[in-house]
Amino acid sequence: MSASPSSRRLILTRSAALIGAASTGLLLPEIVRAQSGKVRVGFMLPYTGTFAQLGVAIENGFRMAINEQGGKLGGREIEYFKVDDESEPSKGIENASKLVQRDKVDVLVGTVHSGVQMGIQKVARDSGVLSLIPNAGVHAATRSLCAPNVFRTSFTNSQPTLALGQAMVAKGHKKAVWITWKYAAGDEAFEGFKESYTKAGGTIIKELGLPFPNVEFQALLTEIAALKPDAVACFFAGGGAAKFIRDYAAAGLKGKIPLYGSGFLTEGVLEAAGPAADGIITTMHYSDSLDTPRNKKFRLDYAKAFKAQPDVYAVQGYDTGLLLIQGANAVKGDLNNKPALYKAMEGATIDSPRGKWTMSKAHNPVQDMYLRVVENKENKVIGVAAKALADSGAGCKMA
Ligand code: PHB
């Protein structure tokens, strides 16, 4: 048990203050978790729908992080805490709200879904709890809602995308047309990809949406066989991405207007997707084939522990664990010491099997985006289409 002095005291003023209502047994929740001295961590993810397999990655690669160390955060063990948020924004502020009313974790680790981050978001600044976000690219998280206990492991919706507009002006695509999903992913990946290609020299003759999660690609694909661009590129993502690459190919488009996307369209799905998916160029934070031993070795490790090939999102999920191990150790398992804690996670530098990354001061990951290209179910490294690419933070009162 390694409460600070201070939050013993403040337990043991509030237990003898209120021993009649603990003889109700409304403060069990708080006296138990003072004896254990576990380190209480939630996992707020998606376990169903479309984005499932995304947020069974990042806990896989959460727990991996963790176990390296021993299984502990600080030198103390942790208890663990799951609610699946469906990716359904409406239930955002509730599902965060379980675990930090009810079951009082010390870090909310959470999400995939830019809409159910705002849930979370609200719910952090509210409540100063320590949230780690492990993939959602709300914009809003790290720019102006930003806030001293919200870090992101991951990317802002744009980054990946902002490094997408120039490789396909570089190969010659003057005219594209782009589809996503309309919620805040889709359209902040857009804004990012819009930037990138106009500067390039690039015209977009088209924006096409549908609603997330919906995949009923079929009369977009007509259209975009119509409007014959020179290329297309898109944001989609798990399940739903699959489906994508899949009737893309169906549609007799494959072959005829290359396709590219920000990287999560071909992360995680290529089994799904099968052949459909060979040549896909994306941009990304993260390759399969990077040959670096920190890589292979992640990899390697992750395949033996899970029985699946890690994703992007397995690798977020780790270095979340990484940026958490990093500040627990740096105030030897007290939590509560937020100064030294902040500051021990704005200052780390994350060895990743993406490549070392930093923090940015408004607490989004300053990192190199590659070119990868689909080949035999591998993202393959191409190129690196951005170097130590920040997001602009803008609006960020800390940056
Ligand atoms: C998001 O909603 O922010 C999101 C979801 C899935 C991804 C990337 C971003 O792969």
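Numbering follows the first chain given and starts at 1. The term rigid core refers to the maximal set of C-alpha atoms that superpose within 1.5 Å between the two forms. Just so it is clear, the structure is predicted and the values come from calculations on it, not from any experiment. Compared with the form predicted alone:
- In the core-superposed comparison between these two forms, L108 has its Cα shifted by less than 2 Å.
- Once you line up the core between these two forms, the Cα of F217 ends up 2 Å or more from where it was.
- Y183 is among the residues whose C-alpha shifts by 2 Å or more between these two forms once the rigid core is aligned.
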Given for the second form:
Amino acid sequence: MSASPSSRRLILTRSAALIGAASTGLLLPEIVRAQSGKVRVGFMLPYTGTFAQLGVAIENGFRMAINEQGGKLGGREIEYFKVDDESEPSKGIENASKLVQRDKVDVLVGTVHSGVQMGIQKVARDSGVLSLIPNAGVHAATRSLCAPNVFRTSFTNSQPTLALGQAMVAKGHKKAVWITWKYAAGDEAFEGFKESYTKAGGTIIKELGLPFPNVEFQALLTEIAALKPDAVACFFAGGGAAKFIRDYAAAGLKGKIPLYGSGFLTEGVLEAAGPAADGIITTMHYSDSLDTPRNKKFRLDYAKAFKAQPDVYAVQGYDTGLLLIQGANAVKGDLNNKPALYKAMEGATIDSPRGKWTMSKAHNPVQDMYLRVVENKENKVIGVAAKALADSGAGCKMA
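Switching conditions: you have the form predicted in complex with P-hydroxybenzoic acid, so give me the form predicted alone.
No partners, no molecules, just the chain.
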């Protein structure tokens, strides 16, 4: 179609006006939305099944951090979207894609299960959406598959056990047996223990394992009794951890061969484990009993808000909120300003209930690991096993 000279002049004049308006951020819809529309936050967490309680605690913690800011991010209102990931790795990519493509979230918060996280990781790397990991400790997320838009606020699977070896050798335990489920998290936890224990002068005389989530421990406990190590170190979590603790005591090993573990061994299972857990020593980046004003205030506020006691998962959700708040405030709510957003998050110091922590170059927390002992159904802090401990970030090359 052709246009008359006067029509062309009108079109050009209007185009110039639009370009001028766009340069000042006045007219284009996406620019307006970036500044004043709602931030779209997607939760991809387990809301059913074994890890449902963990998913709820993470969301509670996140919302609590946001609510402390008046319910806004960088001055912008928030709209929440939720997908139950069912702790099902085969649905990881599909579920993450729903939040990114269907709901068009600006931020994706998830998840607990490391297998599901690998699906989220692929979607995050392909789409560029800001992805915040509030729990899953799988190494690849902040090692070989790291990305500028992916930040973890929890731990790597080897971080707690990286602090364990020195503490055991310091107590005179020079020969140890390691036992875990034979799956990714168990293997990665062993990596940290092996490095720290052998470096401190300890010898691992046997590695024992059983398929996840098998809880028939008797044969392996009989083997431990025959080996007579100075101590046993392990990685178990959840209901399986509670049974292992009870079976360890029932086999007559409690009181004879000291039991150590990654902090997940005694996290959230002390009621179920009962007196059998007393005396177990673990390393972890948080403890309910941390005697600091920051932790006490957090625990009180959380209990008031949710009528429940917070755990490490609630803390990690809370810290995920704190990290996002720092980034959003730095860019005045414009999450499309990704270079400035990521720079602010990379340089953040998080004033957490667990203690202040910073972000590594691979986007994983650099944090203190506490030495804890179980006494009367409580993980009591008895010292700091490692100060400002960082994961290696091996193989991480930021695009």
